[in-house]
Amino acid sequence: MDQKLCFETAMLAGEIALCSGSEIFRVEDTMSRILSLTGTDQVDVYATTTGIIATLKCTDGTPLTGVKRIAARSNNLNRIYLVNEVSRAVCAGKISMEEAYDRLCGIREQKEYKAAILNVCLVLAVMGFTTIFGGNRYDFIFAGVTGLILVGMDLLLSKVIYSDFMKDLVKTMCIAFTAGVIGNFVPMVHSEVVIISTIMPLVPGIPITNAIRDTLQGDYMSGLARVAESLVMAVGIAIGAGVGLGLFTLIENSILV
């Protein structure tokens, strides 16, 4: 076997799973299982949530080592499947390691769905929320238009700015704004259930879990770097919130006095 090109898709698949927000554990498991197929009994793999290394001690010798910085993270479960599937098939020799290599190429650019679909499911997740949080049925149709407001911004935003801090911050800044004044005109919406139906998806649920899985599971580093990463974004949701509430009480004053 070809210990360089099996280095190489392992390295790969790490850095595809890291990349989708799969936990340290799950990579390297999975970069452990296919290096394990070189038959060498030295091989190491480190992974943090910001970097992978590993390295590998080839037959005649010759340490392979290699370190990968992972600089943006994002949420891609199709992709974490892939590539769990692509590794479990070549640990069972039904494919061969040229094949998986090639099978990892393509999911690293794999989308499952297409951006329209994706805008309407996050409307629709916006619109459920509404009935978890104890909404009546208006508030279920006007969280349809904060969640509306939500994917405009998302579109309108990712051009201008890069820092997801502060793509949050002024998303929430708007919902609040708008749930603000909704629920000035129309009585029946309680603006608080909307607003928090619509915060829902920028939540940090996933960082949080992962952080919690990540700590319990003995990998500190990575469990603090996520800890920190949902803090960041908690606290950037919570003062767009504040702002936007502020930015309505104000004006709702003026008007009124």
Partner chain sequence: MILKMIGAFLATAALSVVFEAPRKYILHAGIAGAMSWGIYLAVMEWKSNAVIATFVATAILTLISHTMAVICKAPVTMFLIPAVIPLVPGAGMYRVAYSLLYENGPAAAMYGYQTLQLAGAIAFGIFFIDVLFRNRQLLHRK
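Right, the form predicted in complex with its partner chain is done; let's see the coordinates for the form predicted on its own.
No partner chains or extra molecules come along with it, only the chain itself.
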């Protein structure tokens, strides 16, 4: 077996899984299983939320070491599933290592849905959350407005701001301010329901869950890192909502005076 190709395949599988929001123990287990196909017993894999380090000692005694920096992460459970399927297939001998590498390259490059479809689904999700939080039909309708603002801000801020903390802060600030204005002119609208419904897609639910799972698996560094990441996101959302409502209240009081 081409040990270099096996090593590159394992690194690619780990990169895709980690970029897609996989747990640390799953990344390390997947890579270790692929690397074990080389027939050597000296395999070391170490992964954190921001990088992967792997070492493989070849049969001729030459070590192969790779480091992969993970700068951006998202939540894509389907990609994690596809990587697991490729890993199981190659470990079971159903596909060759070359085919596994090609499949992983395809998984990394594929775009499952168009941006327009994702944006429409985001707006519909925001509107749907109002029914969960006890909103009325006016809340449902105007949540679509704040949902569109969320989509527009996301498209705009992705080009000018690179910090997730600042993105969440600015987005929630605009959402809270807009909801306050809507609630002021349309008394039937519950602005608090609209705000909560709109920021729900920003809440870091999956990172918090993965933080707990990583900690229970003994990956304390990664678990704490994910907890810190989730807290930073939550603080950004809270500050943005508070600033937006405070700004609206300040302007409203100034106008009344």
